[in-house]
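To begin, one chain is listed below as structure tokens, in the form predicted alone.
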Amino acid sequence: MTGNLLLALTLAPLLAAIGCLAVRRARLAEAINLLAGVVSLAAALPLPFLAGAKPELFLDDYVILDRAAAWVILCTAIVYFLASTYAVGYMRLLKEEERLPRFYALFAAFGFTTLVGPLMNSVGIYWIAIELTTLVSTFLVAFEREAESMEAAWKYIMVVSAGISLALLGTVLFYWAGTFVLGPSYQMTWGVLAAAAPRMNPVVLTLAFLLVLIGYGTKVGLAPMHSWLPDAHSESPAPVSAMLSGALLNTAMVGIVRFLGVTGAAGLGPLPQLALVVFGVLSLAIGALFIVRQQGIKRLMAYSSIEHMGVVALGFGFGGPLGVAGALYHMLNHSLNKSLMFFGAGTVMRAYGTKEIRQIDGVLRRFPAQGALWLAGAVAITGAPPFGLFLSEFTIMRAGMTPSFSWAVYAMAVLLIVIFIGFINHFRAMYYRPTAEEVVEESRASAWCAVPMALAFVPLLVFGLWWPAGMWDYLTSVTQSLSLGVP
């Protein structure tokens, strides 16, 4: 059964990409992509229940399904479905009917690459999968063909490709370290690396991990390797921005986490986790500074993504059951929340004809229902209660209250307060800024745009009020399988 679900999960977007290229009608292409999103989500939902404590291997051990992969795939499938639904309404506003089949072909291919990445058991093929996400999404970033989007696409592919090259160098060093233990040729899988790691040269392993951390950290958007992210997220069409933030970043983060597990099995001490914690704090700091002074609405969301990837990095860096469970829970809540925020931003930008915060006002009067959802999402994205991100951030802070990392928890707490004030101040201006006009004309967003916002908001609220015990047990069990104990 598991194998059939994985087949449906991956074939649906792949066949959709081919189908969208074959058809020339925009409405048919959007239906094909939406169907792929539904099938992928339906296949992903049972995977966490089917993933056991021991990983399942498929296709001669090239495909792995463990609890970490099942969780990341679930987050990705949710965003792919929500973004595919939202795209039906949003992309029609662009008046690009002739180009829409190509957009949906690329979008489905992007969904395919982000879903396949976490399943790769071969370390080298995982690198190829991550590189494919870059190649496909670059065309999506530049889809609107404006000067800013073309520049963002070039910056994206240049910066990320440089980072991925460092990740490849680190992967080669990991392989080289293994040759002294396993011989000149061996199957480089995550399990083989972890089993051989205790006998590998610790200096080479440490250097290899730092290169991998910087390389894949570039893809994740960890500071200071984040320079591509604000431009790419802000210049992409809104559904693409949601996929970049809610799906792609998690797919790249899982590689860092697996390599961190290899260093944990090798017993390298606190340095790998400390490096991840430092990048996490730095990402929070950069996010806070730019959120406070931000002028563009989608760039505000982009810097929020940098902040939240920093929080996830802190959770995995702190390690232990609390840290890992909090980080994985944060992945899910961030995927839901950031989808909601980019959907709202896309609707508002199209209605007001601007990306500038200072030119947007009276949102709640113009969009009563969608505006209320977007405002609630803004409160949630700052980590305020009673939403899911508050619970995951609080869990991560509890995990860090150790002599080694307590300084990072204090820094995290201060920066989160700054981010809350800055983010909410921007929304206060857009919603309650005094204007000369007494009446703001009410607008109605398409149901295709409004429904995904509600679908993202409901579980975000539920997961803030209730963390199911079964989900807690599931997420804490990932700690042992990834060797992410407390240093």
Second form
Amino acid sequence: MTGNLLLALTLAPLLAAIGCLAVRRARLAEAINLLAGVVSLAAALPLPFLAGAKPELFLDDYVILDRAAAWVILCTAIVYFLASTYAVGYMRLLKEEERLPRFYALFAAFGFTTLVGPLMNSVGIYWIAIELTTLVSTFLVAFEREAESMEAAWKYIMVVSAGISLALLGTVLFYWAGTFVLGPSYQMTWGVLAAAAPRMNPVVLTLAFLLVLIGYGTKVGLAPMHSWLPDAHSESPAPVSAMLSGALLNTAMVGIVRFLGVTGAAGLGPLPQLALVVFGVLSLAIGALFIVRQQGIKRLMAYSSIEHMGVVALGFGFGGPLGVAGALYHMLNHSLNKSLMFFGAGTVMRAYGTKEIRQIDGVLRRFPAQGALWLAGAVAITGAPPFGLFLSEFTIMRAGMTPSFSWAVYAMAVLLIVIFIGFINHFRAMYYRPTAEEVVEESRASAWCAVPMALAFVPLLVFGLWWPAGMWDYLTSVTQSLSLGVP
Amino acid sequence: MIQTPTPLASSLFSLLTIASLLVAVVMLGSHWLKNYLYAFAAESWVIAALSAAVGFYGHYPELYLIAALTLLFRGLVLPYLIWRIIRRLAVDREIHVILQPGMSMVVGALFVMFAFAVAVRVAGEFHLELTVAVLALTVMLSMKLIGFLMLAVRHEAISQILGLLVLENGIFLGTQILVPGMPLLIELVILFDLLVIVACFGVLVRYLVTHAGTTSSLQLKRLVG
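For comparison with the form predicted alone, please write out the form predicted together with its partner chain.
The complete assembly is shown below, putting the previous chain first.
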């Protein structure tokens, strides 16, 4: 049952990628990609219910489905579905009909790589999956073929490839440390590594973990390795931005978390978690600084992604059931909310023909329904109640209230307030700035663009008001399965 | 790590690792793109020879396959692909040099010393200070640092691609000596992956020329803040 679902989940986007290339018709490619999105989501929804406390292995142990993977895949599948729906409406605005089949082929392939990543049980193959996500998405970032998007794509592939080569070095060092315990040749899976970790050399493990953290941290967009992120997120088409932010960053975070679990099993002491906390606080600080002074609407969202990945890193860094559950929950919230934000930004950007916040005003008059959703999303993403992000951020803060990490919680609280003020102030300007001309015609945006925003918004509100007990148990159980206990 | 290699084997490994490090330093000492390319190809050949030597002395027959594929992909196909990109561009050397070749070699030497200090410390954890492991770690780390130095101070797209490949070569060289028993599948996929990366770079460089009008990262400064 689970095996078949995984097959459907991964084969759907893969076949869609091939199909889009084969049909060469824009409308058909749209439909194929959307169908793949629906199938993946339908296959991903039951996974968290099926994933038991013990990880299930498939294909000679090359594929793993544990509770963490099931959860991240659910987030990814949701974003892939929403972005595929939104893309139908948005990509038609670009007037690039003849290149659309290629866009959808790449888009489906990107969906495939991000869905496959968390399932990889072999540490080396996980690295390759992450590398593949970069290669595919580079061409999505470059899709608009303008000087800016070329620059963004070039920076993206250079910075990220250089970064994750450090992760490869770290992986090799992990393997090397393992050879002294397990003999010269062994299958390096997460389970094998965690089981052997207590007998591995702590100094080499620490070095390897730091390399891996910096390497995959580049891909996650943790400051100061974040420099590619604002460019790539702001220059790619809006559905791609949503995928980069809501799906890709989580997929890379899984690797860091699994390695953190290995170091936890090894009993390396507080250093790995402290490193993650420091990167988290730095990301929040960078996010806050650039959000306050931001001028581009999509760059604003991109820096907000850095901020939220910082929050997730803090959650895993604090550790314990509260921290891990909060961080996983925050991943879902961020995926939903950031999709909503990028969709809104894309629509507004197209309608006003600019990316500059200064030149956008009276959004609510022009887009009554979508504008209201976007504004509510902005309130949600700054962590205000009654939305999901408030709950998850609050849980993470509670997790950090230990003698060793309370400084990070205070820093986080201050920075979140700064971000709240900065972010909402930009929205105030776009919505309520007095404008000279009062006659604004109401723009008609297609339902393809409006519906995914509403779909993303509903769970944000529902789970902000009601956190089911089953979900709480599920998320806390990940703590044990990845050995991410209290330091 | 090969258990107790013969003195001959150890010295052969040492010779080959040092040769590849030397070639990496040669890359720092030039500003002609063609020279980078030749140096990279030579480095790949040395690494292929090293794979074969480790396979022979350590009795890992699958490393012969790796050696052959390294020679084919890293030694011939990748340089050919990059040569095609260079031929299409109007640029044949670094024009705006941030760090003069001599100066970057000095910095490279400092990096090698730092890498050696780290390598001795790490190998000491396993009581391997007097073995070829120290050398392998040193070269692995210093090629990493040299690659990053090239990425930082060179601006032509080609130099940056080659800088990335030097990063990868360093890791690949280290794995041959430290973990020759690493599963074959992973090494194969990584080799293949490199090919895809370079193909992607090729396409991207072409886009850069037509849409951004430059291949120098100094000119890429539209996106800030």
